[in-house]
Amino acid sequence: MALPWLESRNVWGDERPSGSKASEAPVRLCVTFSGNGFHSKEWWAKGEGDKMELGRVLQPLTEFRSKMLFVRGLYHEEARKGNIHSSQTGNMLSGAPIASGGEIRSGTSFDQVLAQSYGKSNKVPSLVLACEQSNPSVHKNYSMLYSSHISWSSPTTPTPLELYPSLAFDRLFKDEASPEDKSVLDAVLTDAKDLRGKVSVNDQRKLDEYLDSVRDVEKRITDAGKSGQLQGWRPTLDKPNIKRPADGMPQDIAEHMKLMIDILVLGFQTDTTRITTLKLNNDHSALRFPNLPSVQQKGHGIDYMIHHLLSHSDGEDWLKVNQFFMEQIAYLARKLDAIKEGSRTLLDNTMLMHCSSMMAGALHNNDQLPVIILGGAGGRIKGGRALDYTGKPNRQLSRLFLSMMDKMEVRPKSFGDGKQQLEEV
């Protein structure tokens, strides 16, 4: 079992005599993707700063305001020749063109083209999550797997998903997966109280801090699905007929999605694995969200209409149900910065990049694709900043994923169609 970063203890590899300061952390990627787009006229920011202005749609992000970069106007050609979900979904991590007719085919993801040289050396060289299953179907001649996949391992490839929070873990901390119920921590007890007498007194709070997140994350996992609640496609049982799995996926939406990011926090600060990808929903998403009062509906949750439909609206609920998402993404960014390594968070550390296939789902419109970054890369990128390029030549999405794959020190000379790095990034 890994450990965090430690104050008195040479970490990553490091040969220096002791007392000597320890290298700096790695920089991780994660991306994290919600389909559908979202409210075509409340997805904006301006200003620099903590004095930044945001859309109604990213406000529970305010108080990132100065570790984000707002990105605005880019979008990949290949994605606006098909113009539904699928089409504009498959490629939304590579640029690629996307193969129609029975075929599939887009191109390797910028996330699998890091794992596959940066990831080597970790446990897990990518962790692939997702809270909603993938659609098999074919939508206008696109194959749905396009719009349920965002990370690509090859051209042919999508990479698998995890959705079970169980066999996340165990991927992460357990040599093989296994249905016993027993901790990680059982193993490593003996190890971590010799260990603790080693370190100096802020490292063993934080030891102590790390060992509480992990069986905290154990024991959710165990509860897991013990709620009444169900997203998604509407069942023909109104109860199950069959006993109900041991380790199946969570039925409440709100944990399934905190129990993947506490999974994949715990990924980054163990150094298991510095790559991560997190599909919240697909494009064209089934979710429903009952867990969410509704505003147009008084009395009811946002049950009545599944995610994709509710899109086609600019209403109140669907306002909500993006800021439910954003909700999602603030509560990672403040583990990620609750985690000191050095002088820098582990979101200091992080590029968490935050995506959808189009602007807003009312309109496909896929010209310019909302993007956002937060955290510093190591302190190699500026937040506080709302970059627009609207308007603008060589608007390739492509070039923001160079940029992005320079930080971790993989320089490919093109990707995509991108030729060049944005310059501002």
Second form
Amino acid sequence: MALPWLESRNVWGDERPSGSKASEAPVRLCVTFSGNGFHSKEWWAKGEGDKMELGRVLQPLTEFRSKMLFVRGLYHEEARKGNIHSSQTGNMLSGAPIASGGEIRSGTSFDQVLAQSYGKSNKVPSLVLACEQSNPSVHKNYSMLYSSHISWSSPTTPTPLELYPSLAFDRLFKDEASPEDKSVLDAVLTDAKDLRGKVSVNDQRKLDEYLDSVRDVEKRITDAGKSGQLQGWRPTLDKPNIKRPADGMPQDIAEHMKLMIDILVLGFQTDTTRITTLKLNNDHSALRFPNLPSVQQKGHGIDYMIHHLLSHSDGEDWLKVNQFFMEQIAYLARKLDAIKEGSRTLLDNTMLMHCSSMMAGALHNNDQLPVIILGGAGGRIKGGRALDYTGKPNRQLSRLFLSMMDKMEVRPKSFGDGKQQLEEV
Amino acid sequence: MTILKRVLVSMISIGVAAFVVWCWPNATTRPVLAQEKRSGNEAVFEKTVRPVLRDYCVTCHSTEKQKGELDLERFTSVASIKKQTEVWEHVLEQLATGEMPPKSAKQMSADQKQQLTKWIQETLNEVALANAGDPGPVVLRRLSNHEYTYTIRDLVGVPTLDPAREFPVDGAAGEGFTNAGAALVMSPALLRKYLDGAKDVSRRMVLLPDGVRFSPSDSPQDWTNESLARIRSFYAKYTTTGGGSLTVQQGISLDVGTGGGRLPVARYLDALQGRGKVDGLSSKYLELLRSALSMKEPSILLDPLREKFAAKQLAVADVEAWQNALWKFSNIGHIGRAKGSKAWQEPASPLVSQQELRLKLDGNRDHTVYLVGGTAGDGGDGDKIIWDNPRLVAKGRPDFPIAQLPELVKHLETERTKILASTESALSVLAGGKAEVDASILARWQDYLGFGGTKLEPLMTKKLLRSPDYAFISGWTGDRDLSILANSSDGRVRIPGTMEPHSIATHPAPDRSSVIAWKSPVATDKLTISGKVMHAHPECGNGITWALEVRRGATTERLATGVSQGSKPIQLGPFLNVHIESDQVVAIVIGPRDGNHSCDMTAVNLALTDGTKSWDLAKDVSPNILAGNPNGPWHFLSQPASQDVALNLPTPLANWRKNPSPELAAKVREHFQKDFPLSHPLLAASIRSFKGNGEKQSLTSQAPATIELAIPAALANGTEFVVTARLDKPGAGSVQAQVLTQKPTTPINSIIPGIPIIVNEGSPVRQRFEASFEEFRKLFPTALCYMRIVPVDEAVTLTLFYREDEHLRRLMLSDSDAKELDRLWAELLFVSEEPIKKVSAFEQIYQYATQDRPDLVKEFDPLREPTKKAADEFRKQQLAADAVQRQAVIDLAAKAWRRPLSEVEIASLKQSTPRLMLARILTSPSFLYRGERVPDRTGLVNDWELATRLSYFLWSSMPDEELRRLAAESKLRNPDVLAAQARRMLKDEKIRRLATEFGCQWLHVRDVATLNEKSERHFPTFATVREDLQEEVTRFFVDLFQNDQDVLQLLNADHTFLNKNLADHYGLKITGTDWQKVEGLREKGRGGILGFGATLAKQSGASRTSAILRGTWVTEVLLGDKLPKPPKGVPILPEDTPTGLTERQLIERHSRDANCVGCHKRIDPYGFALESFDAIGRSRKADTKTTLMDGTAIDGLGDLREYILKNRKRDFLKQFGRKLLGFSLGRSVQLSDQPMLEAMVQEKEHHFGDLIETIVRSRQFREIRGQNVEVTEKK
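Same protein, different state: after the form predicted alone, show the form predicted in complex with the partner chain.
Once more the chain from above appears, this time first in line as the rest of the complex follows.
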């Protein structure tokens, strides 16, 4: 039975074990990523609350200063080894070592750890979106899969990216309950089990990816229509309020990003998913920005260099491109902040983390990684602060992930090279 | 491949060391024989190697420091080194690239370095040889997106399907290709896409009575159309459309639009008479025709054709003339009905027992008519012709026998004199004066001038009380849609056709015009007439003709006339000061255009005023059209559509009518004295009243002979000469009779096609003719088949598909062709579900046809039961086909899964419907993964797995029939068979996939066709050429593969492949626009992969070239050199490109930095040599002089090529082999592969086919690593 949202009356029977009050809207996680770092001198924040001062890269986020946690100085030790770009990105959200040669191996990323626990009762445990397709080649002995994927469902499985807005929309809202599909899946599950006995142990692991996938899709079909009711919490929307985007890939990058953000927000708003990842571009990105007016080549757009090469220049145009990405994050935050969920906004109930695989593209340096978190995790994160771990010991970025997982009541003993949470977060 | 090499490879693969030394001549890599080493090597390690390591390496790479995570201190024995060869391969690389020891550290001497390098190399070689042929670790591979797509296309035979177009992009691993298992992941989201993709494919499966086929479309309507197209193209192989000309027989045109199906007489006659090729012609029919045209049996009709054939002069026209005479065509819709035809093409017979001949006599002149008798080609025996009752016939008067013509002329001349004499007096009386005039003559003048009123008939008499949809639409109707309707309401309605409020509209019949006439109640000179005509149903009809007329007796004055089409209103008038007498008529005539009677609803109005009174059709009639017909002065009637309007009055009469004075009356007489033909309307009554003596006459002649008849002009005009010809007595005789206006020059003794032959019923002559005709028809049908299949010559018919192809089958088809045709027809009826569709079609037609024709019930009722029964039968057939279809899908499964299915699998699959079966087959891991059974010990994979390996290596797709057959016969395990198959497959066009998947991926140009990285501002033309750039590379590789060229051609080629677009891009001239092989590229500064625009563009920036990118590409991709990773913290490039610097100077400035110079000295010169190509691969002027790392000075692409061929050939070949091997195995190349790679390099020539053969014969390719194999070289 559907109950309307009643401000005065909290009726939810949350089955989650402890912590948050049953009546409260859940905490959501959204990780956004852009490759190649930022302008080497313009990524900074100082001060507190509304008084916070921001570097020029972050200026599009000025209105969210009081809801922003700026974190400086954290890094991944494993990302300092191996090649630049690919081995700095494939473990962005796990801190795991990266295999080279013909192999693909990283670590399960923390968003997927959450998806497999916190997110699993939603129709879509996690929505992994991208605005630039992955690069099918090998760069200096490392597969470019690494520089195209921050989200990993298992150490050997980069989570496939959804690039098409229409298909991302379908993923959330298409009715998957078809008895015919289920009969096909039942059958192929049998096929797979038969096959499993006949292949090597190594191959069995590979085949298990398949088996798990079939079971997962089957479960979605079986659960269709039940989702979200167990928690008792009512989302602010029970069906999408925007139209399904047109088929195909938007040619304009700004349009593409905006569509993906709209879908992502809709996923939260309808509680179809609570975990999302949005890769705005790849590390080693080939995007161009003819839509952004160039400072250095007046009268033209920034189309004379692709993103990756532009990142080596550290000029005004690079700054402009950085700001363009931050404007997308601001658009996302603004949308989330405009949605009321009880006394808070959806942004307040979200951890919106933006990060990149290196500090400055010009330097390829990742001894400290750029990270910001917008939103309050349902009152569990205090914004308006700039944390600086530079020069301190134990400044593993994985510790931040442990802290963030904690806000969602998922508390592994360790994660990556992180052994304990960051107290300050 | 040489015998020698085969032996070599097999020796290596089974590890016979004695041969290896002999074939391993390169000094740096020569291994020492295992026997002699075992004891000595350990000593060498201790004595010479370890100290060098200690002094120069272990200082940093110690167990404690582990700089770069490398601990070399732990290697204390040769055995420990052999266990971790990867580490030492890495060490070797570092030494070779000069990375280590670092410049800042203590340097070993050249000797020490050489010794160390040599020792490590030898030790590694030893391990390599010991493990040579190890299949290596190959992770279970999912089909890559490309493999998935190719496989589905091959499986279903639809090359346009693209089920993976929205799948996530695959990653690359191994040697950098997307076919390596490690990078091919699975996830719920992807599985969902596979399921949807499989369902999408299964929706395109067409179920057939004997199995299944696939369509690009998922719409059943398209499937039917495909089946139709298949039959039509089958027909088209044997038939012609008649050379584009329209053949009209008996009013049915044969070759309109999709028509065709004609017997291609011309091609066969040409072939048989030595004028044309027999290619593509039916040998069956050629033989039939040759024998029939060479026979000696007498035949009235064929004999003349045979004579011409013998002289090689038989022309198409000779045959066609008789085809036209002996065949007729009818509407499909009439076939099988009572009194309908039996078939579309039926025999026509020109045999008659008597014949009426007619000749129109036109023009006001004397005529001579010739009654010509011919013998019909069989001699004059008994050929006496009676010409019965020759006469002149005209509308509206009795016929005049020719014999009475002189008398009639005399009568008319008398009458004419009388009328002429009465001119002034008659006119005077008519003008109101007094004079003596004969009453009958006065009446003629009155009629002629329109003074006696005008007859208005036939009036419409049937009332339409209300239209089917609207009560306020009513009017009068006649036959076949003829109607006049009024809208009495304020509403604008569609009935269909639009009727405005308070308006009048009319609809003509196909052969009758609708006439709305206003009969004048007044006489005036001041009548004003205006009106409006508008086609009211333009979306459907083809328009109408209209005329506005003033009718005065027998004369009509046309005020305006035209055609109305589309919804544009046509204003008529106003016409001012029109003279009209009381009872004369103003009429609007609406006629059917071209006799087409659909949707001719036309809005009309007519308004008249004489200054005091006014009349308006819509106002007067629309409120109460049914009050009567006539309705006041308004009359609603019809006239034949073909009725010509009488000529306007001659000027003197018109003048007299305006001013009836005696002077003008005299002018009228003057006019008639000069111009008063006997056919004049004033004499019409005289002709009508003439009564001859009623005698009929007959003439007689003996064929061949001609009778000549003269007919005076006065009587000939507008009449028709008619006569009936017959033989003079029963029995023998045959003639052809003609009525001509020209006398034949010679007596007619031959048979003429196209005109009837008069013979007596039942006579032996008639039988001879009939037999001869039948002989001809059997040989020369006009049409072989009904090519349209879907009848379009009838508005409604119960026949959805009409089959008539007996002639085709009889004359042209072999038994197997006929069977195929039957199969196609069975498929069409099955796919279209024709019998089921027919049931509903029947009901519709039944309702439609019987609603106003209750008599048709009788005709239709008997059809109902058979139609229903056929549908029931069809449903049974559908059920019966289900089992066949399921079996067909099982057959597909065996192909898709690339192995035979087990009984259990078959039984399990068969439980679903065919579509769900297919969805499952294409979602199953057996399809999506290339699973291989793993034995305990390393050994051969089975034949099916081998077929799959080979097929995915060369074609990126499943095995074809031949591979499947050989696998089933267990023959593929024979390396000779396997190699022969590889050679065969290299020739196949599917090798294009190896060109894109291996060739383009290796060169990093797999995505250039869609490359979006170029600035549109700087390179607006790039988007128009990028597909061609990639196509050039693909074609180059395809040519290399198919023609088994030496792979050094990749560097050395003087040719490439270009189309016009790409040649223009390169600034080269070619003839024509299509893709072609172009020679002489080296002279133009290109040639080979170094000059591919695709690679040059890909290794450039968005707006400028990059010598660094190009140099890195040459170093890493072509030569396989390892470059150290770029240092972190390289200096930042200036914010703005300093003006005045070239791209090269910019890079030189950057690379001058001390941190960078070491590498850039190696990389950049290669790029500088290619600076004469811009960032999208066009030629340009640039400084291309440079000095390579080893001090060689080169200038441009040509020198670079020569340098690589001379100094780096080995590295290039090894890199190519390494990539090809990596691609073929789906893994990284490992140490134990080195012997095979060396063997490839060592050959004198390097033909691609030989390399492929080396690979497919290798153990790596044919074997699989066992479960229990210890892996020695992993870290």
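Residue numbers count along the first chain shown, from 1. The term rigid core refers to the most C-alpha atoms you can superpose between the two forms while keeping them within 1.5 Å. Here the structure is a predicted model, which is why all the values come from computation and not from measurement.
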Large Cα move at E218 between the two forms, threshold 2 Å, rigid core: yes
Aligned on the rigid core, do the two forms place the Cα of E103 2 Å or more apart, comparing between the two forms? no
Indicate whether R196 shows a C-alpha shift of 2 Å or more between the two forms, with the rigid core used for the fit. yes
